[in-house]
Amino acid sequence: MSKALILGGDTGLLGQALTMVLDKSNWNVETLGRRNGNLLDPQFLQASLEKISPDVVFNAVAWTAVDDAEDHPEEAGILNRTLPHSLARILSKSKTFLVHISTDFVFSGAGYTPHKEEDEPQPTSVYGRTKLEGEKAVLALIPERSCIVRTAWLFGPGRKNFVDTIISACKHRDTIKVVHDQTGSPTYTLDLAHWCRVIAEKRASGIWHAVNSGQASWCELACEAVSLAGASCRVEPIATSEWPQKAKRPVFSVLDNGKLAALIGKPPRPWTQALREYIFSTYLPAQQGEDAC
């Protein structure tokens, strides 16, 4: 039985999914978060890692408040760059494998071809830049015993996300406005956790793009969620310019998951199928589907 340590496993959107998936796969799972101590204290982090002695560490902790990062670049850098660097430095003296979660925001969003792992990153926000710096820190220190898993547009159980926000808004409004000119890769956290488990079990080092198949705009994702939930409100498409935000968002940040498909032996299921399972199990439990990732 492999032992996993999940940073953010108690409260994080992906961390909770990892905890559920690994538990069901008979892993010995430990979690570490703010409730346990200061993850940014190198001495606490090292003592915790030495005490738990995991086979695999999953780092699902990050500063993900994209707009706030523009106002707090140093704080964002500490979580997104310094923490993974500390993890990799400590683990360089062990045989532990590190799965570090990253993001589509490392790309600028230029062009309309899905980004592959070898494409040159060009972040345009503090969040994207600090996440890329975290990637580089890990790969520089333990390239053979680590992997970077880039993902995007997460939805799933355990913590409020875009899909939940849309469905909640529809309960109180007749019309909601959603951006239609940003396109990405909606991803179900339970599917992502499954792929991370496979990557960890295979000790598949390097960079991996892990997203559900297909692509969508925020507006298309919202429309599909509203339809599946049986909500009656109307989704009105708007341009990014009508919804100003501090951080620049990639216009097209779809990730190519062909490399992942080859590893798991089949293409990841479409985001529409995964969304259907999430909404039916969360909002319409009597109609829960039996889809499998």
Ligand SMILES: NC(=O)c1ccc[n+]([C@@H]2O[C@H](COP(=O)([O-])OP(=O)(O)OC[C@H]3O[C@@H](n4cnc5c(N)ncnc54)[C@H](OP(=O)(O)O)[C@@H]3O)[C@@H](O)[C@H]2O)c1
Given for the second form:
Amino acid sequence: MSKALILGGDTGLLGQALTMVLDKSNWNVETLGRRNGNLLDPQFLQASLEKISPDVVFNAVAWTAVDDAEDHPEEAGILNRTLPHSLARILSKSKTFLVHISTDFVFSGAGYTPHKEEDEPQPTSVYGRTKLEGEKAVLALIPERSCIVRTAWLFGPGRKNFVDTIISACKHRDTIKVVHDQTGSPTYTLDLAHWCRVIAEKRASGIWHAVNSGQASWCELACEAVSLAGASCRVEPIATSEWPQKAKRPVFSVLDNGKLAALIGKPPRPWTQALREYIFSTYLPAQQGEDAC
Ligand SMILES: NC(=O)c1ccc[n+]([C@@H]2O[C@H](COP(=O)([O-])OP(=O)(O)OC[C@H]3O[C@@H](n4cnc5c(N)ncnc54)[C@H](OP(=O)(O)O)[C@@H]3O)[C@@H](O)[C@H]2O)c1
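After the form predicted on its own, can we look at the form predicted in complex with this ligand?
Then the entire complex follows, led off by the chain already shown.
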């Protein structure tokens, strides 16, 4: 039985999905988060890794507040660059494999062709830049015993995400306005956790783009979520310029998942299918209960 250590496995959106999926796949799973101690203290980190002695570490801890990162570049850098660097340095003395999670926001989003693993990153935000620096730190120190899994636009159980925000907004409003001129790869955390498991089991080093198939704008994702949830709210498309945000987002950050498809033996299922599973399992049982009352 392989032993996994999941950083952020108790509380993170992806961390919890990894914990669930690996647990079900008969991995011996341990988690580590700030409840256990200060992950940013290299001595604590080293002692924890030595004590747990995992076969694979999954790093799902990050500074994920994209706009706040613009005001807190140091803090974002400590989580997104220094932590993976410390992890890789500590693991360089062991046989442990590291699965480090990264983001589509390492790309500038120019052009309209899905980004491949070998495409040149060019982040436009502090978040994207610090995540790219984290990737580089890992690949420089343990290239043979690590992988970078870039993903995007996550939805799934356990922690509030874009889809939850939209469905919740629809309960209180007749109309919501959602940006339609940014396009990406909506991805289900439980699918992503499954691909991460396969990548880890195969010790598949290098960079992987791990997203559900298809692409959408935020507005299209919101429309699909509203429709699947059976809400009657109107979703109105707006331009990015009408929804000013501190961090600059890529216009087109769709990731090409062809390399992952070859590894897992089939294309990842479409995001629409995964979203249906998420919404039906998360929202519709509750709604059916409410109807019954
Ligand atoms: N969400 C997305 O749409 C998306 C898109 C592309 C890539 N990604 C990448 O996917 C990975 C997972 O993202 P996610 O959405 O699952 O993140 P998340 O839900 O925001 O979880 C982040 C995790 O990091 C932990 N954390 C934050 N600051 C910490 C600190 N100072 N010390 C210790 N732990 C700390 C959080 O712990 P607490 O719960 O205690 O705060 C939480 O467990 C990240 O690498 C992210 O860059 C996410």
